[in-house]
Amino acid sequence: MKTLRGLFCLLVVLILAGCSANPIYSTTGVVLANYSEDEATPYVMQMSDPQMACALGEGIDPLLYSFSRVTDAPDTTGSLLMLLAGNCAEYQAWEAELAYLRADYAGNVPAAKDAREKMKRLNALTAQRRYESFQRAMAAYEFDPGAEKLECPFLFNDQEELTFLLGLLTGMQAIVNDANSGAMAGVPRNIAPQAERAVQCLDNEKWGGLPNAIRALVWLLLPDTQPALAAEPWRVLGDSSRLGVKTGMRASMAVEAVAAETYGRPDVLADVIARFADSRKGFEVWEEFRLVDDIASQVVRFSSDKHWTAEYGYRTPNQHFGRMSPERNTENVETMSLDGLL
């Protein structure tokens, strides 16, 4: 009797153990992925510090997707936290990059070899978080990007909808990572004509002509995925980075200054420079999104500092942004005695 009481006893206890703790667990997780994407998310998109959101990347991702082992993965905020974390690694990867190019510069060849195997490594786990988040992204909105016919996924708003086109970006950034971490990562390259295709669901106007520069992208990497009839793709970059001027969201310029950078075009690198530094002038940014357009200008940024620092050991001064050189206009320049300093 004592025994069948004491069995009756513990299975109460595994139940009581059962209904408080998952449900509390899975209640817990449901109400974090609900906050994160319908205040946390439009929080952030409104940020003007990348360096902050990117911190807040890799500090929440764990938890908030740990959530994901008792209730429904959550995908949306989930591909955009590893989006900003994605960031973050790429963030020290440039650092490392300049790193080199100093050190090549100094002609300090152990140093420049340490910096470019850092770089790499910064680069292969750039291209694993980017490659997790485009995963995330498809998740999301139940898209299979490798589906013989294209069904576009259904987005309600605008965040939805910038939600998958960035995820669809940061695949084709994975691959750029990749490539420059010697395959470290192996990010299959097939993901590259899924997203040329699946951008088509967007509008390329309301979005500033990232749909189609990202499209151009692919065409580049991939000459046999562009339509016969399709535009020349360093023009379709550039008409694409007028439109993110005029929209308020220059993230087709940065797409284009990498473009440059990845299939050696200096000419239209120095040319999308100095288009975007000129950009500033009367720029109305989409206060809605601010975050996407301040990355996208430090992608520019990085872009001029590795120029500089190629070609004279130094990232770009500030006042010379926009130039490929040091040369400078001295008309109209005050100058200041330092006799009285001294």
Contents of the next structure:
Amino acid sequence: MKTLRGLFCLLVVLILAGCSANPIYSTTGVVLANYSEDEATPYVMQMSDPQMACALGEGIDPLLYSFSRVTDAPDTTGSLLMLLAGNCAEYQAWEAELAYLRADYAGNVPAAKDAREKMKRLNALTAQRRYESFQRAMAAYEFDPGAEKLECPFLFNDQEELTFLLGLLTGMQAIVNDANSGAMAGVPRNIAPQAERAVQCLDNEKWGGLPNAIRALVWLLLPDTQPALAAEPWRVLGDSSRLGVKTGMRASMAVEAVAAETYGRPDVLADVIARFADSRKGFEVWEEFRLVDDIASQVVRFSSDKHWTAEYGYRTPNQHFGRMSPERNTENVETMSLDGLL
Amino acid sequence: MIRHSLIALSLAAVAPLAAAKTVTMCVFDVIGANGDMYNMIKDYALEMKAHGVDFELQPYTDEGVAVGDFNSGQCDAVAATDIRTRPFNRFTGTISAVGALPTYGDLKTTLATLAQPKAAPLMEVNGYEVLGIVPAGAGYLFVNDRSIDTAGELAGKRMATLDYQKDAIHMVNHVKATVVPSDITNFAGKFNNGSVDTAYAPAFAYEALELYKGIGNKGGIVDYPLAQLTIQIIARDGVLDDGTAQKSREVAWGMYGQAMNLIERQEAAIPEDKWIRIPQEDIQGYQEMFRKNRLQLRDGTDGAGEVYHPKMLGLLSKIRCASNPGASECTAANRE
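Complement to the form predicted on its own: the form predicted in complex with its partner chain:
Starting with the chain above, the whole complex follows.
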């Protein structure tokens, strides 16, 4: 009897080895993927600490995505984790860029060149991660962004809609990072027209104008993609930003700031930064997706920091956020006569 | 010579910076400040800071507007494609003459030659000075049908042509194709929706402008450079002193490797089966046809304007014959 049981055990082990997949592993993979999607993602989306969220992306992604070896690739959560990991690389790239601008301001050419090279390498890393995130988001919803006829994916809830939308935005960001790296990452540039078409699968009002902001950015880039009756892209960007504030997710404002930098519109940049600073009064964040708003805030703040560092050699002082120069509003303040005291 | 200049440059980079001269520059890049070319000009600007020049860059996504703003004095210098900057210096504007530089090796020799201090007098004409030339990639013919692989096949075909590019218009008329006036923003749409049969563009456009849509299953890209597009930096004379202007040209020449790396990546991104490789005998036919056109565009004959500069055509011919001495043009009676 003992021998029979021993033989049976051996058989089970052999079968398992033959399949080369440990059932515990694949079960764990399924459980982890489901847990991530149902519990961890909503939790992370409510976080207000983009730095911690990005560290989570860098730390957890290799573990979670490694389960694609034993079960289906967890692409939905995988795209978000890689998005967060991309943000981590970008935060470092930002610091390198500010160091470059500071050194350039000070006239220290070797330091500026060193920082710029560092910035390029980090932008390449950011671009790679973001391109991966874009690809996973497309795979998650079996969406072919290059298909001739637009076939919108089935998105069952808000979280899926947002994951898809952020995937497209991340793809666009990957192009910008790749260009800023000196094209080291080789991100295909056709993501831009593809994203322009794909965001039409999402409700613009519901998502705080972000779908239309993405479209308008592409229209500026490739004027040919703009439909004949569409409004002027800068107007669309402005309208999208207002919708974003109303909805409690200011990602459209970040897109507007990036557009203003890209197209050399300092007037629009100053305006959007001022509007962003103003929007903080009485702003009600979309609680469920607070993290998106916080990440967008960082993008706008970085735009301001770049301007300040290039012009004055240091990043935006906190009390000056919303303004583009260190001038103080203290010129016309009424003062009392000191004659009686002297 | 170049090596000496580079050593001088690295020494200057270490030396403490004297008060920098501020020069504003309008920079064209289809993707604006986040584009590849704009980023390269940023690298150039940083190198130039070591030579006491502080460039303030302003991005433009429309090169017509960039050149217009330069003309109206809104910037001291402009960086745009040589098709647009040709009026400022016909000599350097002739680098993109049709079929004049069939290989990147020949282009490299050309740009190295022009970066020498000896070439400086040719860089200053009519109150403008060329501060640098950087490759932007060869222009190729995109077709919606692979059978359009010889000049004869182009007859009667509709071709998207930049309406301000006189040499291209002449060339299209020469092959008896139909000019469909276009600009950088709309030629891709016309090719992709089938309202033209052919278009010409650098490899960059294949992916970014989705030209693979216009190519479809039947079309392709003819693997022979129609012209070598370059980005040229032009300034009003006197913006930089002669010594600094020469340094600037050497710095721009120093960007050659970086620019070519970008171009080679873009060309490699085109799938192998999309390239139409043409046989050697057809290449010879192409070369002779291009040469005839260049002579017409030099002399203003056969309805062509006097677009190309004779001296540059002569230099390019010498470079071609040095790399390919067996070519029939090298013994022709009417050599460029």
